[in-house]
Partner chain sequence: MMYDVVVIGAGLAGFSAALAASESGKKVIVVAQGMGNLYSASGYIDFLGYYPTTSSKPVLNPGKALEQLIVEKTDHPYARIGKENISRSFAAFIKASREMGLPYTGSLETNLLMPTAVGALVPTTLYPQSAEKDVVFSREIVVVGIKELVDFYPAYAAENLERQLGRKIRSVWVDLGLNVGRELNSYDLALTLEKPDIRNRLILKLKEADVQNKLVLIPAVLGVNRWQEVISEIEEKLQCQVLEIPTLPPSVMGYRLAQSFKLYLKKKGVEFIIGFPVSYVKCTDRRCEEVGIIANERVKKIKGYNYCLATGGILGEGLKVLPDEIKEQVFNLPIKKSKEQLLNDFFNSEGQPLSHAGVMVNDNLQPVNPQTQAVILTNVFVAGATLASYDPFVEKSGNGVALASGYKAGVLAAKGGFSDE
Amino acid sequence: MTNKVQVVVIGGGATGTGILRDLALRGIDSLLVEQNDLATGTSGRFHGLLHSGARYVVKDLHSAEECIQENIILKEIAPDCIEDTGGMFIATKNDDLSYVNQWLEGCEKAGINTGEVSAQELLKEEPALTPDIVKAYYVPDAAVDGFTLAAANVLSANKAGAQVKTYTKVVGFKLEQNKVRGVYLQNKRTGKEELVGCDYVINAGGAWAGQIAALAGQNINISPDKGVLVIFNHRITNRVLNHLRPPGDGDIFVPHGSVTVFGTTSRLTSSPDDNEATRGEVLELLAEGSNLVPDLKEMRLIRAFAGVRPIYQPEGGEVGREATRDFTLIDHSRFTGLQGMVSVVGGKLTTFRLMAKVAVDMVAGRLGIDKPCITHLEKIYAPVPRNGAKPGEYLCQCEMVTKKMLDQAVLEKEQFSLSDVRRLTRLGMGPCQGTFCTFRAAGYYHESRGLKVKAANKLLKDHIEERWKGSKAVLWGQQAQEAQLTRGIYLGLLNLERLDSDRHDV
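Coordinates for the sequence given above, by itself, in the form predicted in complex with its partner chain:
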């Protein structure tokens, strides 16, 4: 492997992987580094809504316009990553109806198609909704899978020659005469450090972008803002459900595979790593959501988690801001004179491709490359396709994961965890949350990959622990029962805790 590339991209979320793909398609030699697995930052801890833009039409028309443009493009180029569920906005008798008119006007301006539907008709199709609907409209929202999206971007970039290092953290920059010459990387598994030379760095570190920039002596004023989300064990509605009111907490439900993701909140927090949801936060969300789905509190929750948005507060006015209103491209040379580094912050997952285009347009220009962006023209594909398998081949019946998918998910990996596999296949993401399939996957990989038994035990234990942590804030009702069943199986029946396994990661 070469230790010099033209561009190093930092961050393996939607933005960073989108940037890598854009660079690669323009023939620019690039490397992406991600400290964990792909999409383990905010792009794996978000709502999964491919916005139509309708949520933003009143407050931020520009951002709504960007969303609908990207929504149309992504449905075209990334069908593997998107479930085109459609969406709906409903206002109930407790909502301010004057907002509805403002909203309709905004949708019209942004070019978002809305179709009104009567409460009666909608309730026939979506029986979980409150009967108190006064106004309801269909919009072109969809569900998007952030894990698959990041992996599909990388697959496309790899084909065009780009490289990726996961579980590799940027720990410093090599600076010479106020110019970035390279990045110092640390392999998180082995602890080994290396230097990779480069002409340019694009910092797509999301909520961590400030920490990364600080390694180069740059100051980006980012406040982390936490949003809590919960997962129900079934599809509550078939379409994405939005509350038709000024955007607030707990007003979106997104169906994904066999489950529903509901949220979210917005609270400033102290660290981008604060991704735990508390019981109190979950209860507040449920209280809000009950306005749209009356039986919500009776439904089974399987998990709660949080993601962190970077709230960017520019210092010194608008200097150096090449920005749309939604996201910001920071050219550090214009602040401090540091050459060879730009940072991209903010935005939405829905607009990642556009953000990538804006960033790469600038960097390509600096590198004297005048190839245009073509990321909207070529399709991207999931590395682990969900092709219809024959019955008898499924190891995870909740999310229909086959042995073949398990093989594909680890094809090029020397080392992996079942969480890495889960992100590519949805293994363990369904209603049983891995209670059955984790055991099967460990047994299967032990043999197919020739794992040492202590490594297989570790795969199994780590994944059960990971699933447990995610369910702790919602352990009541049927989920408390499920937790006892899982304990019954792994402790009572299997006595797994007494088996030796490789050491847990620190």
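Switching conditions: you have the form predicted in complex with its partner chain, so give me the form predicted on its own.
Left out here are the partners and the other molecules; the chain alone remains.
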């Protein structure tokens, strides 16, 4: 690993990894640093909706136009990361029909194709929906896997010569004559610190962007906005479902793999690390969602979680749902005179490629590099493809994860957790939430990687505890029964509480 690069990118979400890929494809020597694993911030904690832009056409037309343009591009270049489910917007008898007309006008202005469908026809296709539908329209929404997207960006960037350091935190900047000359980094696993010199820094830290900028004496007013989501154990609808009304809580259902993600809420929070959901927040969501899916409260929930939106608030700007979902590129030299640093804030995962292009256009120009963006032309591929296998090769039946996929997920990793593996393969993300695949995966790595007993036990324990955190807010009905089964296996049979006291290290 070199100690000097042209550009350091901070943040391993969709935007940061997209920036790294854009830099690499233009031949710019670059390094990405991420304090945890890829897509562990907002890019891995959202509903997984690839927006058509239809949600924003009434109040944020520019964002809507960007969304539909990028939606079309991403479906073409990132097929491994997207399930083109299509989407639908429905209005019920309790909704304001005058808003429907505004929405249709906005979709036409933004260039978003809509197709009206009768309530009777839609209910035949999607029987879980409320019979109180008065208007329904198809839109080109889709489901996108934020974990796979970030990893695919990095794979493309690596092939073009870029470097990545995960579990590495920025702890300071080297400044000389009001110019960034380098970045001080700390390995979170070993505690080792190093200085990486650079000509430019691109801050793509999302909800943490303000904290990162402060290390260089810069002020970015980020308003962390917490959104709670829940996961059901089956696909409630085959398409993305949106409530046709002004954006509010509990109006989006997204089918993902074998499950459905439903949300979200919008509440200001004081910390970008505020990512746990409460039982009260879950119950509020279910009450809202029942307007679209009447039997929602009877369906089995398997998990609740929260993500923090990195909403940029210029002085006097709006907050929460009233804030624009557009993005901003901040050139710090214009405001404080600090040379060599730009920050990318706001925006949506759907527009990450466009955000990356705008940022790299500026930095490439400052570096005197005249090469155009080609990220809209080059396809990206998942590092762990989902190929078919024989029945005995599946270690996770819920999400069809094979031994080969587990091997590919850790090919170049000296250290890893099952959560790292999960983000690349969906291990433990299905209805059983890791109950049956966690011990299988830990045992498989013990054999295939030669892990010692304590290391394999740690993989197992850490993963079960992480899965448990997301279940605590939804422990009733069928999920409470599932939790008791999990407790019986891991506490009763596998003695999970005493694994750390294992004296054997073989």
